[in-house]
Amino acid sequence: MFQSIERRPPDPILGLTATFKKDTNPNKVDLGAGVYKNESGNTPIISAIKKAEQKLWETEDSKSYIAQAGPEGFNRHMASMVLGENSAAINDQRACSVLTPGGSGALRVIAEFVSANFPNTRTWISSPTWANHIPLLGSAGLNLVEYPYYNYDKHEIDIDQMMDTLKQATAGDLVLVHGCCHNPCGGDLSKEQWQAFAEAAEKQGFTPFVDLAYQGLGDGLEEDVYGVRLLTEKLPEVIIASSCSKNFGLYRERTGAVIMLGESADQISASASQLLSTARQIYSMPPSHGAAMVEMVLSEPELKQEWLLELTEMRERINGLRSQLVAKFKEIGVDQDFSFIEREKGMFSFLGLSPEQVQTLGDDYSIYMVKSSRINVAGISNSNIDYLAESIAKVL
């Protein structure tokens, strides 16, 4: 039966990583893969996580299955981190949290839940959006439609076009929006734009579907959920997919959560039962290791403080690199305006290069980025920023 199987091309980003690893140029730069990197180009284990893992190794006494929803403490702390310690939805028992295998697992559980229970639902997604949103959600049967989000020429959010298009979103529709640090453009909604989006959802009746993958890497742990909390305060229903991959550095542990808000405790209890049934059909039981460490970090004051300090260092490093790159372009006399890089948030930005220029950077200078010229800012370092800026200047 396998004789008829056709070989698929490698994933564009994962393929870039493989090409980068084979490159023998000592000056090579990897700006493709979307993982945080430190100054030496390594994706480190966060110190608070390492301590929690050591403690877990010493105290864990079983490898039996955990509860299908995940550890109660993990879910409670994740909901509080996203919605706020004094969230009315939590206090009124109108919110539920379910542990999933990473943020992607959360997205898939939501997609399968919606597809099974609301088969005619339209799901609006931003253009551009994370490359895996479309196959991940679409293959679950969701009806995907796009709304404009980013103006590539002006390097800013096209809020007028976005809101004008979303006038077509009605009750029963989902609208997927990035909670912060938009992947791939780095352009985040301002407080005023979040207000406009919330008012549209309230007036038109659509349900916000928030992908929150980078909380803490934009402006701050609390600041990055301004929009999410605004939505949960104003609206009866909100769906959130949260990831621990980036802010806790738990990429390979696959730790995330679905956080869902309903109009009443009874509604959210029924929805939670459907979420768990959906999860059971996909992966049966959730992973434990990453969730146990997150729960420990968030529940123990010393570990939490250590984590917050390291998260701050990561965020400030990224924001500092943005400023440094803009300054470097000015220093070497690049005429093109790259000031937008400094205004954007999180790990990603579009440089505005053509596919041909991107190809030249890879072929001639061993600088790797996806064809859209989306870069992972965390791949820049003090040791490569001069070479990077000078090489980009040569292809402009």
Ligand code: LMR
Contents of the next structure:
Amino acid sequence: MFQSIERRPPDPILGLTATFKKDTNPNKVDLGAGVYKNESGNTPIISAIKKAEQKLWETEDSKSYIAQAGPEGFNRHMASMVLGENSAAINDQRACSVLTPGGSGALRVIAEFVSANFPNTRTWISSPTWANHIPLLGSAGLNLVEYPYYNYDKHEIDIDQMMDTLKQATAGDLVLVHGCCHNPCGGDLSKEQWQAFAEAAEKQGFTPFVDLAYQGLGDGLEEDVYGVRLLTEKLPEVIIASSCSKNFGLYRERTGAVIMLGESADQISASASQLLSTARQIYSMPPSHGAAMVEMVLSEPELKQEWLLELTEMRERINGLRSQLVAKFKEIGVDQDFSFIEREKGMFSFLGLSPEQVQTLGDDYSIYMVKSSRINVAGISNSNIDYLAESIAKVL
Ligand code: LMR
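The structure above corresponds to the form predicted alone; please provide the structure of the form predicted in complex with the named molecule.
Now the complete complex, all chains and molecules, led by this one.
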């Protein structure tokens, strides 16, 4: 039966991690998958999470299934972290939150929910977007269409072209936007651009679909949801896929949520029942471990404070590395302007290299990045920054 199965090429992002692991060059640099790393190249367990885990180990008394939507406390805290403590939508019971296996699980549940209930809907995605958005959402049956987002020459958002193309988005369409720290380009909408986007959604009637995978890693936990909150204050319907992988460092625990807003309490509870039925068809019941720890961290003031400090440390390290890399290029006499790296947010930026230059960096220097020249800034450290900048300068 399996004789006819053809081998798939490695995943464009995950394949890099495997190649990096195999490389024996002591100077190798991994700028591939979007995973936070500290100065020693490790992805540490956040200390507040470790403490929550210890407490959970001591107090958890059953491994029976949890509620299908996930723990009520987890959902309540996630909704207020994203929508705000005083969110009118929460107070009016127009918002629901459902625990999912990671942010990708949230994306998939949303995609299945949309394609089952609104089969003719179009979903607009930014060009570029996270490489896995296309197979993940497309294979659930979503009809994906692109809108221009990033100007590769100027290294800035092509807001005019974006808004011009989105004039075609109408009521019944979804428009997927990255809430902050755009993956892969690092270019986020300014406050004015969010306003323009929200006004277009209001006027044209399309529904924003926000992928929020990096809250807290751009400008701050509150600052990074400026756009999301604007949309949720202004519009009757918004869909959000929120991830705890990066900001809580819970990658392997697969913890995320679908947060959805509707026009009325009745409509949103009907939609939530559909989300649960969708989840039941895919993976049946949600994982508990990550959500239990997030709930503990968000509900216990001491743990929350400790987590916020560590999140700030991660964010500041990334932002510091952005400035350091730009300064290093200048210091070694690179003429090309890389100052955009300092203006961009979150883990990623495009270096603007050709696929051949990226290949040479991998083959000759053991420096690994996605073929589009997307780098994970968190993979830079004081010990590799000289080698990295000099190697890049050589291939320019
Ligand atoms: C990335 O974009 O590198 C991360 O979101 C990890 C992944 O699964 O692709």
